[in-house]
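What follows is a single chain, given as structure tokens, in the form predicted on its own.
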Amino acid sequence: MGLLQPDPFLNELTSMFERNRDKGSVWVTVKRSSMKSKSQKNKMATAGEPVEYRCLIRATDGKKKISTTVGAKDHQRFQASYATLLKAHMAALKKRERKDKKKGVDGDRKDGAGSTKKPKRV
């Protein structure tokens, strides 16, 4: 799918997030981008031309892809929608399991075997 309108991405990323709610990831990217060449960049630049950047998010299941635009003016008012549909959608994640690290690490320790400290010169 090409690149998509804030509002139609937002709707596509919610019905991306329920098929995958039981099994299955989403990855989301996030990077800057000012949707011309480097070519076209330099020669703005050399001309004096500011040049404008974007947000560019894209966001795939691993078998439909989908992306947007923002600029910065919109940028506010689609984060607060994004952050609210995120905060919808992470009810599905799993608990990490805790390891106890503490006990093999202190075992080791406690003989001093393994300790290479240097002697202090008087």
The other form holds:
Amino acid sequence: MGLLQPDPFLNELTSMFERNRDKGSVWVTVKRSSMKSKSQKNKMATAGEPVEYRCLIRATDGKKKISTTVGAKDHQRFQASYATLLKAHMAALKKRERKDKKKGVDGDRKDGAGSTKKPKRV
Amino acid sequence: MVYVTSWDEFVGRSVQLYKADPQSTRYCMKYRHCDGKLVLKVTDNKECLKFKTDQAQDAKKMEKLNNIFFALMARGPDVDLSEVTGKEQMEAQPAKKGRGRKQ
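Instead of the form predicted on its own shown above, give the structure for the form predicted together with the partner chain, please.
Once more the chain from above appears, this time first in line as the rest of the complex follows.
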């Protein structure tokens, strides 16, 4: 797929996580990069131009590759949406185990929640 | 290559690794939903640090490390990290206070 804008990248990453739910892994690599080839960098160095760096984010599931870059100005917005995306899709990780007790309490809470909320409104 | 077992050690060493060579250090995470496993890796092609987990609480810690690396890589290795970690605490505290008073 190649280089995308941050928002399309996040959409693609979402579907990549979904495609690999039952089988497969997702890799995300983050790296500081100038997005220029070595010869370009050398040219700029000899010309005395400052080399600008951005943060390059690449993702793959072994079949498809997508990438995007974020700069100093927009990385905070991106990292917030990235964090919510990860939270939504990393659901297979184990919660702290308090097996039987929790299940019972959860069931009671669901039943109790409806009845406790209603009196508040009245 | 051995997995680093302590999270704090992993964070400390990986940030150190990045600061020593910002241009060639990369931060990689691998997530496998069907096995519920998460592996984080930081390497500069000479040294490699890895952290493996299957715990949801470590995903929260990872979020903080993500923020650290996004800041370090987008803004540069000299960025003030206390700013990144400090902001989160600032945001979390007022929210808690608000909830407590309302009820």
